[in-house]
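The chain that follows stands alone, in the form predicted alone, written as structure tokens.
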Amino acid sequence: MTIDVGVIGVGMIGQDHIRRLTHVLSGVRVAAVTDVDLDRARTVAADLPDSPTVHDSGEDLIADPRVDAVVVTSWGPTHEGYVLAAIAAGKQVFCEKPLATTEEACSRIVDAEVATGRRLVSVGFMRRYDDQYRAMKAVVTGGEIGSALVMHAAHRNPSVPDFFTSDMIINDSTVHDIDVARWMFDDEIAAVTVLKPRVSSKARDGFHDPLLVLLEMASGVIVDVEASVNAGFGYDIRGEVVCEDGTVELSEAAGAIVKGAGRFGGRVPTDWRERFVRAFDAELQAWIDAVAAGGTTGPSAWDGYAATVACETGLRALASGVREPVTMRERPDLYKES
């Protein structure tokens, strides 16, 4: 069975997903595309096999009876409308993070999905599909080195565009670590504190970079995330869980370590596409297979809601300089096993 997918948004990540849907993954075909820039959508479509339809809007694409399922990779504030339209149409939808940009918007999506009585939404937190993170979680969940106490994490970008703000360090970068923390420990975040270290000389005026984000899990585990977006040297992702009887950490991601002439070294990934290319592939293949089987898989609308609430709490903590508690609605039964 081949799933006909419509892609809403053909910017950088949209085109990267279209590449893997077309050339890497199996059981799927890109049947339709659209973008706020229709000329860009037409250009992308012209290079694809099977002549996908270019729709004037995301709503038109979702309503197309030839589209079996929807991938949303458009600008974050547009996600709510497209996901709600997909739910109303009864179509499975894969939405890149964020699910939506506010707690209220995410809650409306949760309510709409719960009203259908089945899961239709999957959110693009690809680190759950990364082999290294999965190996780390298997050790933590297995308990072979005792109960988890602390997690150290780092998210370092070589640079960011001029439109990037201090707030985006939390809701665009650290959001991945927030989801990893919830998934790693099967737990919710109870409070967030944001500390402002000495500002990097590479940061623009008024830009707080780096930030240290402290997540208090409900179980008492503490997660510290060093978030830096002007690191310069590469895209560097770190993670270590300290347990009662040992530690488990991510290994270096970029191939072999070379030793010679009294030195050793290796490559650092240049960007997120290089570091997580296999995770993206695995994530979307798992989703396609689930859609073909009549369901969905992966991070749920509840996971998207919880991540957005934690990010909003982090932004309050960034502004206030004090510990901010996380307050969430009750988890609906639909997501109790998620």
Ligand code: NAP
Second form
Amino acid sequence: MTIDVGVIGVGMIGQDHIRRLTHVLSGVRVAAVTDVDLDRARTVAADLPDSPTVHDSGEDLIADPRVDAVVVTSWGPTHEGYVLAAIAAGKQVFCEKPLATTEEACSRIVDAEVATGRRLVSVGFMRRYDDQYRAMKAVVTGGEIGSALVMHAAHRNPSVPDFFTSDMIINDSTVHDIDVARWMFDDEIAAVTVLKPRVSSKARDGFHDPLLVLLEMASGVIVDVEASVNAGFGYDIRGEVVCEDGTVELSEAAGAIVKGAGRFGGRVPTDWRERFVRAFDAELQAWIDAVAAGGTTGPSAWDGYAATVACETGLRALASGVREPVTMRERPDLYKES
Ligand code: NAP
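Return the form predicted together with the named molecule of this protein as a structure block, the form predicted alone having already been given.
Full complex below, order starting with the chain above.
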């Protein structure tokens, strides 16, 4: 069985997902594309083997009866409308993070999905599919080194474009660590504090980089995330969970380690595409397989809602300089198992 997918938004990650849907993954075909820039959509479609339909709008693409399922990779503020339209059409939708940019918008999606009585929405938190994070979670949940106490994490980007802001360090970078924390400990975030270390000389005026984001889980575990976006040397993702009887940490992603002249070392990934390429592949293949079986899989609309609420709390903490509690609605029964 081949799933015909429609892709809304053919920018950077949209094109990367189209590449994997077309050339890497199985059981799927890109049947339709659209973008606010229709010329870009036509250019992307022209390079694809199955001559996808170029729709004038995301709404038209979702309504196309040949489109079995929808991938949303447009700009974040447009996600809510497309996800709601896909739910209304009864189609499975994979939405890149964020699910939506405000708690209220995420809540509307949760309400709409709950009203259908089944899960249709999956959110693109691909770290859950990374081999290293999965191995770390297996150790943490297996209990072999005791209960978790603390997690140290770092999210270092080599550089960011000029439009990047301190708020985006939380909304666009730390959001992945927020999802990892919830998933790693099967727990919600109870409070967020943001500390502002000495500012990097590479940060623009008025831009606070790095940030130290402290996530207090409901269980009492504390996750500290050093988020730096002008690290220069590469894309460096780190994680270590400290448990009562030991620690577990992500290994270097570098492939081969070279030793010579009294030193050892390896390659630092250049960006998130390189570091998480296999996780993105696994994430979308799992989603396609689930869609083919008539369902969905992966992070849910509830996970998207919880991440956005934690980000909004983080922005409040960044502005206030103090610990900010996280307040969420009650988790609907539909998501009790996710
Ligand atoms: P991007 O390069 O700006 O691509 C977004 C595309 O959507 C652009 O072609 C944009 O056109 C188009 N678009 C804007 N408004 C639209 C609308 N109303 N309908 C249809 N298309 C529209 O951004 P990106 O980096 O690919 O990011 C896209 C999404 O993926 C964001 O939500 C981002 O957070 C997420 N993302 C996730 C990861 C991850 O690690 N999981 C990594 C990167 C990005 P214009 O350029 O003309 O506005």
